[in-house]
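Given as structure tokens, the chain that follows is alone and in the form predicted on its own.
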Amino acid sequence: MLTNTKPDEKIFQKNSTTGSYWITTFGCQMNKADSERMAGTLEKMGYTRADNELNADLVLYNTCTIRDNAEQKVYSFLGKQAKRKHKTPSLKLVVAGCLAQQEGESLLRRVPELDLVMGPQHVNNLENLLGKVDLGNQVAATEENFISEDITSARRESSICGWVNIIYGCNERCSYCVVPYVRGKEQSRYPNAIKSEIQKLADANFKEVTLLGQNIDAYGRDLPGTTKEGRKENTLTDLLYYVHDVQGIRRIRFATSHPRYFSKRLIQACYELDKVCEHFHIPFQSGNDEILKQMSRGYTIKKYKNIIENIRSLMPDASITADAIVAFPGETEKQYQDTLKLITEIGFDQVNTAAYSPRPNTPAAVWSNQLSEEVKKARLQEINDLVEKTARSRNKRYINNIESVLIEGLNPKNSSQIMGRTRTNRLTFVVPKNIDFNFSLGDEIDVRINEARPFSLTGELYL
């Protein structure tokens, strides 16, 4: 029986069976944070983490729909689990995240073996939704839902670095992007709730937090309050000042920014606040103003360059990373070359690239000037080659530098090396000079960098 769910409806199944669970996460940092919260809920319910996806009693796919290939990967995974469920009917299959929100009940029809389809706004309601499944229902939870401050306890993948959601949803209407349709309207969390979560992380000996939002610079514009000067008081900048004094937290990051709202005041705060890391992820998407206009991005390349100049005037060695889309509908060769030119001129530390992929419910998906797959493939390969070259060149500035590295663990490919990140978010592998060197996760150590690759560094412990 198919049932829809009401957000405030409580289902309690005292005799519901649990067992082991497995979560596979696709997509962005927001999805990773959501998966940690759902894992926390499952363990609170009595589930234990499985050692293998094919042995788990409950399998949950937290999905992404920003690109078509991400969707197809999910369906491939689901096909294997659907076959497994025919042999093991007690297996619970759950699809969460953006694909679940986009497809809703149609996903249940496409994969009838599914027990639960739930959108991102229902992460906090997982326990009640599984209660309905235990009653024999096939459940779809994709209706709009207010995200309560009564946030679930996450099962953190790291014991050192923690995600902290500060704003859910997105009110932007970029012509290519499905996120506002699947993640809903912006909902900012209150500053005191955010600070309380960060304090709990500090109490648990976490050393770094990353503040998350689909459009993090929009934080607070749906919250009440203005200053005497008439300025909105609950901005991302205000939040950074507010949470900066949490004892025990050494590093603060935030993502993802939007150039339309990135302010000089925010840059000044990042410069003044010691714990805020010198790493800025600011997607530009295209290096051409006409394409940006068609994308409905709301800024020009001149404004974007001014942001980078303002950052580097205060923090010359700051790490700048970004996102870019090639082969947008109607993009000419010259417009594409403008994107390559921007990457070269700015010298990004890293750029996440993608060829345009039509998404349901977005304006650009139905435009008649779509480019061929051959053009998409060629442009994506060329831009990736440039990004790697630029990243390698940028990373050379670290050679012989002494960098502070926060230890996150051992190199999974070489256990003789310590692994961590610089304040600029460069993944760094460290070779201790002394084999008896004692360290703990969360320690900050000085490292002399002696090797730079496009996307990581290697160095020796500097004593």
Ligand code: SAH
Given for the second form:
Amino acid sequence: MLTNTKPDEKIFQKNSTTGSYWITTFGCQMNKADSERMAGTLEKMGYTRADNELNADLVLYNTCTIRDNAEQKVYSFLGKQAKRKHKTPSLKLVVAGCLAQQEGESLLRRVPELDLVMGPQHVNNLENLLGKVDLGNQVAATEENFISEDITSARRESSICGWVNIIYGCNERCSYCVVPYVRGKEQSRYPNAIKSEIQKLADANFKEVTLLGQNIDAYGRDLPGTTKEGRKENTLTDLLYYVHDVQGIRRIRFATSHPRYFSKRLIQACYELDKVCEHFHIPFQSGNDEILKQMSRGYTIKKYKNIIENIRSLMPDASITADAIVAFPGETEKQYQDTLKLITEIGFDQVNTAAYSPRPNTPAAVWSNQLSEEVKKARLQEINDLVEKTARSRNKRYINNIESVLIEGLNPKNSSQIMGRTRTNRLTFVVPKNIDFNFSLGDEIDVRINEARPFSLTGELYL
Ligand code: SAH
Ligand code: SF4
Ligand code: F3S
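Please could you give me the other form, the form predicted in complex with ligand SAH, since above is the form predicted on its own?
And the full complex, kicking off with our chain again.
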């Protein structure tokens, strides 16, 4: 923070509001993408990145509230900064993201040291909101907001792989989930805006893009247009065809897919389009139809298995990952076993698991058939063991394969190894046969895999 500001000197006045910033991001890829945009705004305003959270002039927590433990983590971080603010009153404290949206103004009362509480729909207004803070206000921005086309440039963490939001919000009402309440209604970006962002990434030498949405299959539902045959135009499938020709981009990914809307047309597009990678993240949440109904998911296990069969019939080696919840209210031992059975039957490459956590405003939170903490803990432990076992045996299929790996950097734990990912999104460490091997970030290299762990691979450069 600059002191000695002379009020009559405009330039100093501007700088006096800036200094160094620190952002901690909790939660999912959506929040990571939002943090990159907010970092871009702060740098445009003149802030520089701090090397340490404890000496930053502005601290921003981009928060998550998907489960209670995510929420509690934020409060413990916040407590430390609130204390620091008593010693350093010029510290600016911002809480953004999903917890900010959930709590709104009440967060300002709970933590009076806060300067700004802002929901995810206000990410592009950060500069404006900080302007209000500079006038001496405590600000809460959580009203419903149309997300204006992104005018900020993101400060991206990677120089090779970029996130590109294509749809914000979620119109589903899964009975356990807080996301629709904190991220608002679905808002799709226009295809030309998405393509021009991808073009900009390509111009800056990025090689991979991941299209993002909480329910990405819903992309385009709120956009105008139907085809001659009466089919809705501007679906995710149409978008993949539309952005595929951006020169320089080598890999396209997308997440998160919802089984309710995952179409055969989409699978066909992924098969036909070279750049679209053979990795599908399709959460199933439970392996039991009755629980799926209670969760309001809108599909059956038969339908889910059918999607996976269709994918595998065209792309037999595709990687399939998912999310699952155990100990949902009323889940019997038998219903829980159905989830374990599905994991073994499908042979997932990875499953993100969680024990059910009651969330504010969600229907399931007030049901009387909640399960005990002991049951939650035991089921979570058992499913995690199974997921690891399954992933380990799935990964064995890579041994002796020649895989194309996109170089993202060096192994942070062993800088003699290159780090990258396969098209199927497996983290891969590469031991160059010749240590002088000349490579650049963003190169795609052929690697012979010789070691497989549950969640990563190691191989040698294959020349
Ligand atoms: N849109 C995605 C998921 C977004 S939330 C989808 O529909 O699948 C990420 C994951 O968090 C979910 O897939 C779910 O497995 C988990 N999750 C969401 N709410 C939860 C809750 N109340 N308790 C435990 N896990 C939850
Ligand atoms: Fe939550 Fe369901 Fe929307 Fe996914 S689809 S974000 S689980 S409400
Ligand atoms: Fe968390 Fe919000 Fe993502 S609640 S999982 S950060 S959408």
